[in-house]
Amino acid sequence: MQPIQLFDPASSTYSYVLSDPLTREAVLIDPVDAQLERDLELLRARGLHLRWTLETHAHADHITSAALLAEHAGARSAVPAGCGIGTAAVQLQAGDTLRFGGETLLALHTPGHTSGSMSYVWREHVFTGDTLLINGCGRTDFQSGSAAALYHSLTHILFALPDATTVWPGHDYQGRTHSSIGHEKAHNARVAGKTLQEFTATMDALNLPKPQRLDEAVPANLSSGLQHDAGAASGGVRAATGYAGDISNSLAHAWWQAGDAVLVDVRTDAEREWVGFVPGAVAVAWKQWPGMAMNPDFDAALLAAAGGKKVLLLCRSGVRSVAAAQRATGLGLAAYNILEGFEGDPDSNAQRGHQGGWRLAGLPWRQG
């Protein structure tokens, strides 16, 4: 079984779709925001249900579409725990697994390009992000990079996989699509046959230019691709940089029932109709596409709903509600993100000991 390899020409980024042929559940590794429509069309054309988006690290050369895919495809986001991507539904540790249908994907912590970088093993394939490239490897001169950590990740973790394992890199700039562990172990110009000292000297001598989108991409990717950099262009409102906090759905329900807060559902009307809704919650849809960080209609509706109370933001999986909480804070409101969202995920909840989404926790809701 082969992954579907997709390419973004602007950043030379490879994304990958893996799927279970029986259930049609799928995973999308390292999605790119500029390719959102392409990816949604591929899912539709192949009849796939996107269960997970997955990052190998917090990218510096493109912006992820993880938050957009949560909104438009119902996906949940999983990320390496060491990357600081606080908006993700699941923070992966070394050795964790993700399930999609009858398939299982294994997380390997492979730091060096960044301190939190991960690679993922699926069947006889490994998806290496920027850790291992074809005849190369990722740079180590920013984002907590470390040549020593990368050398260990390459030689002790990835090269310990079977030689026949297919390597699917996060980038290639010469049109190459894949390699193998055995080939890279024997022929990779950066690391094959080199000592740690030789490898470190090679990396220190690269002297590469700063990635063009570094200052824009990294902050956006730390919030699953949501951007909050439009300044005060909309009515002089300051840009949101944080919010009051994350709370469990049980605490949110208690505050709401006590009359101390307003519960705001930021999902679309279609989502509430298809999946279910919370009776009495205020519906104020948050729809964010790249470059559309300010939405005057959302602002007005949210301010009207708040009525001077704390605002509790609920979405499908807990991604959009973070962005909405940040925006509400920028409007001067005391805003809280409800963890796990409306649906949550049974597998990840059991694995992490989480309470689960609003409806899984037994709180009031109705079928749409």
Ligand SMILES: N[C@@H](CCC(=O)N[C@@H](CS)C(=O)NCC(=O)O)C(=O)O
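Since this is a predicted model, take the numbers as computed values, not measurements. Residue numbers count along the first chain shown, from 1. Between two forms, the rigid core is the largest collection of C-alphas that superpose within 1.5 Å. First, how it differs from the form predicted together with this ligand.
- A displacement of 2 angstroms or greater separates the C-alpha positions of Pro279 between these two forms, with the rigid core held in common.
- After superposing the rigid core, the Cα of Gly318 is displaced by 2 Å or more between these two forms.
- The two forms, fitted on the rigid core, differ between these two forms by less than 2 Å at the CA of Ala45.
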The other form holds:
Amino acid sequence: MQPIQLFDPASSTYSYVLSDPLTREAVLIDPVDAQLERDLELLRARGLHLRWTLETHAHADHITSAALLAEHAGARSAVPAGCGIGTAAVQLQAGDTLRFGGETLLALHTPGHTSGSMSYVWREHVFTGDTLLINGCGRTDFQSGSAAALYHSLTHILFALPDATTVWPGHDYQGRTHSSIGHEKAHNARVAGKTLQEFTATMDALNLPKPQRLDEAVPANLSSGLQHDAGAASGGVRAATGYAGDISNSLAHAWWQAGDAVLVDVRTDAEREWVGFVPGAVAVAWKQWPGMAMNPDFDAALLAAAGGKKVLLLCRSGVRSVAAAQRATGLGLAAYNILEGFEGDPDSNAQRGHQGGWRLAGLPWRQG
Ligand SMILES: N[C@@H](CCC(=O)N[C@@H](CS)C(=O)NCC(=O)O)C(=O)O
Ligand SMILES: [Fe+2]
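Could you output the structure for the form predicted together with this ligand, given that the previous block was the form predicted alone?
To see the whole picture, the full complex is given below, headed by that same chain.
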């Protein structure tokens, strides 16, 4: 069974779709934000259910679409634990496996290009990210790179795989698509037959120009591609003071559905009955009066509802949910305010160019 190889010309990045033919569950390795539409169309056309996005490392040259795919396709993101990508649903350790349908993928820790970099083995294929490239390897001159670590990853971890294993790299700048472990072990110009000293000397002498998008890409990739200043119109999380962030209703829905967060409706019973409610959301009312910030009933109910997960707070228009998010933060929770609430706020909608609240966004709700 072959992976589907996809190419982003601007960054010469390869992304890969792997799927289980029976359940049609799929994984997308190293997705690129600019290719979101193409990738969603491919999934739709092939009837694939995207279970996971998977990163080989925090990229320096392009931005991942992991957060966008969580929102648009309901995928959960899995990342190497050593990459500092705190927004991911799953932090993979060496030897961990990821399941999709009846298929299993194995995570190998292959540091060197970055200290957290991983390669992934699926059947007779290995997805090497920027650890092993065709007749090359990832650079080691920034992002916690280490030539000595890369030498070990190449010679002791990847070259220990069977020679017939197909190598699928994270980039190729010359149009080549894949190789094999046996071929790279024998012919890779940087590492084949080289000592550690020779390899390190080669890497030290590369003198590559820095990637054009380095300063923008790394911070964005550390939060799954969310641009913290891009606002919620793009479906992201906007940084806020006093709580974890402002979040669009569509992204909130995706996180909730993925099981990464609980949805808490802080409106009153009367509002839910009159206007409508979200089935499955937990009701913990936040009343706009001064004593609320120290109300033990609210605190206890919210902590019980959260169960240690992130909390996504929904009110009518996005005002009470800010106050509730600040209180939740004081209780030690990761709390997000869902912008525009259940009904939306006409003023802020006009200001921000938004569509309206949860009810108008096509997300699930019912009449009270
Ligand atoms: N020119 C590219 C950057 C190319 C680059 O540095 N690629 C990294 C991977 S993120 C690398 O390790 N390249 C190894 C090589 O070119 O030998 C850009 O500006 O984005
Ligand atoms: Fe890279």
